[in-house]
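One chain follows as structure tokens, the form predicted on its own.
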Amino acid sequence: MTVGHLRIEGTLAIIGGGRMGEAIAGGLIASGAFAPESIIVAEPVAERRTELSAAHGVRCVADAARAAYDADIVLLAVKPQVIDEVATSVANDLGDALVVSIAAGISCGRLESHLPAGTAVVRVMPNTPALVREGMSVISGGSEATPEQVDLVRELFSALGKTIVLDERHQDAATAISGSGPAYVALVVDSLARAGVRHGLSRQVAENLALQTVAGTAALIDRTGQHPEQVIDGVASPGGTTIAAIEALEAGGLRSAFAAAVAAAVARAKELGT
């Protein structure tokens, strides 16, 4: 199996037909990974079911039971409350089916539980960049994964952004960051729109401004390798106006309220786990 130029010879049954779910077929199919008649989605709302198969060419049934029959893969794209249910609903129809997770904060053996012994589990942490194919993804194997099942997870959600594989411990920390990440990163990007808007630019001017700022700082760091500090010394020349700002931050507890959010959605990850 190689994701990319070949095809892989199975079926993938993608259990919720979200955003996330969407994402995922969405890149799948335009990798090459699979063809779009090899993916059945699992899907109770009609009318979603409807804009599914229009959009992708992907089959799309009603019950998440039906769709896990005969599948190759069995992805569980659905929210951590309902994980358990899920899970149990389609215990008896997954053979010897390969199960990724993509449920925040539940762990492998949560949901190992909840199939039949000896079901491989991989569990997933990607994010909402992945919608656009500039995602971050989080792997890791549940007891009974082997390391090339692992390895074909990473490559299936290659197509998706960039991967990482981590240990399950380092699960909830990972989440926090990438998984919450995009929120903390939008957020940035609407508060100093908000201040340009305060000094006069029009809301579409500041918003781009803010946008490629934090995109090509991404970037330069990513691709010169460059600390971050680094790129802040680059920028913060002595007695300007940079270094002013940056003391604003810190006066502001810049730092320690981001470390403070990370905590806290470590904490709910590791609440939604139990």
Ligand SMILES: NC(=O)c1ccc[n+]([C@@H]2O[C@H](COP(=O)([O-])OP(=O)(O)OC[C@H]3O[C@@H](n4cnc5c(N)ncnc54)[C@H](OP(=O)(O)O)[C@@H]3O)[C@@H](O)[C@H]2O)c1
Given for the second form:
Amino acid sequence: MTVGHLRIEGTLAIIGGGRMGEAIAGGLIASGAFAPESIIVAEPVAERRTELSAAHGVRCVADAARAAYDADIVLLAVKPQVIDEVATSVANDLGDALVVSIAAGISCGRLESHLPAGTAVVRVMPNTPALVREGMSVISGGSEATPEQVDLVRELFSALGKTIVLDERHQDAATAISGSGPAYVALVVDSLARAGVRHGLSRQVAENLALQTVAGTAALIDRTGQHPEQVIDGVASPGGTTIAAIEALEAGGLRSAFAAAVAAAVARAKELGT
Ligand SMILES: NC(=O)c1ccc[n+]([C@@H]2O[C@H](COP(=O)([O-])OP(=O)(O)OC[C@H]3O[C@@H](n4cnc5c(N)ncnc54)[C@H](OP(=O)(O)O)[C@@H]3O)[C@@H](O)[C@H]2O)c1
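Let me have the form predicted in complex with the named molecule next, following on from the form predicted on its own.
Full complex below, order starting with the chain above.
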């Protein structure tokens, strides 16, 4: 298999044609990493197979083992609840394929235990902004994965946004921040929009204001390299409106609510993984 600047010669099997499976297929085709005919998707629901073939030109089959057979990379994009069963079902058809899993909380070691000895496994935690190529993917190699294989997976997921390679012990924390994070940010947007409605703005206007403020602030922090505290100080003038609002947020327990939310997500990721 060669990686000529993100053009993979080989076949990718995606097991699970759900939201993430589709986002990954779409991103890899759009980036030119894979031609549609080099991707095969295993998906149990017939209408979904028809939809995926029509939208992306990929081949779809019902049976995971059939998709895995002959593939160079097998991407497991099913729910954590069925991952053991799915890993076991493809084990005999893997050959020397690289196995990539995006299942939240499932360790490389757990997957390796279902697969033939020596199978290389790379674990990735992407997030839903990958659907619009603005994702954040956290990548960790298992005990059999080479640095080149980890790097290949990093290159693949860079078609869906930003990537970072981290030791697997950080995956649960990463899951709680960037994996679940789009839900927290959407909650912030929704809360701000509702508050705007309370003060006379239309829902649409309030939501647009909130949304562009989140996107703009992210871009500001990212492009200037400012610490978030500097951004807060830059808005909060002495005796002004922002400091009054920040005081109310602190009194409402915003920081401790986020700390508790992340702790709950980490705990749940650990539960799913055991
Ligand atoms: N959504 C997120 O924000 C996010 C972020 C990071 C990682 N992840 C991880 O990504 C994985 C997929 O999540 P998702 O949101 O894409 O879930 P999803 O939309 O439910 O997709 C999973 C798909 O796999 C199919 N499937 C189930 N058993 C199968 C089998 N034996 N062979 C082939 N396909 C099978 C499901 O079909 P049925 O509907 O018929 O069961 C479904 O279409 C999960 O492990 C999740 O932890 C998700």
